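A single chain comes next, written as structure tokens; it is the form predicted alone.
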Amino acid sequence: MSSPALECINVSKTYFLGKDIEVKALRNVSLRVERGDFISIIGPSGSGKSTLLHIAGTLDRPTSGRVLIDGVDVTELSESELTAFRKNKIGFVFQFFNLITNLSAIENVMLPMLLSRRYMLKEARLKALHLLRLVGFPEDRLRNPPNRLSGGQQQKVAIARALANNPTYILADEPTGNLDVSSSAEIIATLKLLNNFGNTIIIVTHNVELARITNKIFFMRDGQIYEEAPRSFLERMPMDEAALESKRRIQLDILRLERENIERLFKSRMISSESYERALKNLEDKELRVKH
């Protein structure tokens, strides 16, 4: 049985603000996210959900408890080990996009792949193009910098960038919080489609409408987490069958490119036999999910 994508075990976080002042942001929180899950975490400001997101993203460390990502206990990793782990295992989508302003849309998506040193320039460009097509980004804007894109277009670039290195899961922090109603609806539909294709997604949000499309909702209050009723996979965002088939073909093209990349890395002895076999198995699982 494969390890869960994310497991937080009795995680607590206390901030010490002065000699006698401490804030307990998380209190013995346990959370298990399986591969392919689509979950949302909701709650009022100060409930602890942002702290949990930072810990799940290895941007902060728990005061006590353990955090396992893809079966690896990251709790005691050094900062340099965490940086490398985060780069290859976690995709981030932020409310304010966090794109690099002097890079074009396609270059923003290529950058994580090039930094990983697992992709050649040609591979990164082709995969970035497919990822942008998958999220519905207009092809006539590929060379535009962020300041020449709408908010919805910038968020699509951010989502494509989050997918670049095949992360174990995507962490989305208020992904529709800075968008208008129409753009929000597009981003919601995109996230649902990506989950249908096998991507694990964790959303932290105040937006109840966004939370309702996820398969499971968790509620946070006073640093503790409570599980709500699971959401049915039948609650899918409507999509025209022709459009869905087009997206399915793009996703299969991305998986084909990824298979070619993995085979090149293995033949070049850049990855071990164990890593090669594990990567192939993950690709096969995703291909089956996309096709069905």
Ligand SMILES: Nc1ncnc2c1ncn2[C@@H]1O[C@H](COP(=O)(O)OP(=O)(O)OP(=O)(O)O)[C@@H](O)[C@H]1O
The other form holds:
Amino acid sequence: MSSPALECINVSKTYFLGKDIEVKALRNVSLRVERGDFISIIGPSGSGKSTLLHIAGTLDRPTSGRVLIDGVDVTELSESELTAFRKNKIGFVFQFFNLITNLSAIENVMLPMLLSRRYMLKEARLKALHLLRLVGFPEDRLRNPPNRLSGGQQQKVAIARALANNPTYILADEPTGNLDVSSSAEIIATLKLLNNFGNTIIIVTHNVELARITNKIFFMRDGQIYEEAPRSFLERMPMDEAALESKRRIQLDILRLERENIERLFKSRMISSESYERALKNLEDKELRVKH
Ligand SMILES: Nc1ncnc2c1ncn2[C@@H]1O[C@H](COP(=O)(O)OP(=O)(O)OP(=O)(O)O)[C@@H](O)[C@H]1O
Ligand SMILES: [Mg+2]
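How about the form predicted in complex with the named molecule, since we already have the form predicted alone?
And the full complex, kicking off with our chain again.
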């Protein structure tokens, strides 16, 4: 059996603000997220949601407890190991993880692929194009820099960028936070689609509409986490069949590009046969989910 995407075990985080002043932002939080899950975390302001997301993103370390990502205990990794790990295993859609202002939309999505050194320029450009199509980004805006895009369009770029390196999961802190109702609805539909296609997604949100399309809702209060009653229903995504079919084709194209990339890396001995086998298995699992 494969390990869960994320496992937080008795995670606590205390901020020490000076002598005798401490803030217990997280108290013994345990959370397990399986591959393919789509979970939301809700709760009042100051309850620890962003703190937990930062820890799940290895941007912050817990004061105590363990965090396993893809079966790897990240609390034991050094800073430089963490940086590499984070780049390839986690996709961020955070408000403060802004897009790079002097790069175009498509270049923003290409950048993580180029930095990973697993993709050639041509491969990165083609995959970025497909990812942007998948999230419904308008094709006549590919060359626009972020300041010439709407909020909803910028968020789509951020989501496409988060997917660039096939992360174990995507973390999103208030992904609809600054958006109007219709852009929010588009982002919600996009996240649902991406999850249907096999991506694991963890979001923090105040948006009830967004929380209710996820598979599991967790509630935080005073640094503690509670699981709401398990949801017995999976709502169908509000998308017509023709639109869904076209997204399916785009996703299958991306998986095909990915397979070509993996094969090139393997042939040029840039990855081991174990990573090659694992990647192929992963791609096959995803293909099944998309076709299903
Ligand atoms: N760097 C920090 N130093 C000290 N205290 C912090 C720090 N970051 C967060 N806190 C405190 O930890 C607690 C949890 O904060 P967190 O940002 O996780 O809340 P949140 O649930 O995300 O809230 P919101 O919904 O307002 O975004 C708060 O009391 C906050 O003031
Ligand atoms: Mg927050």
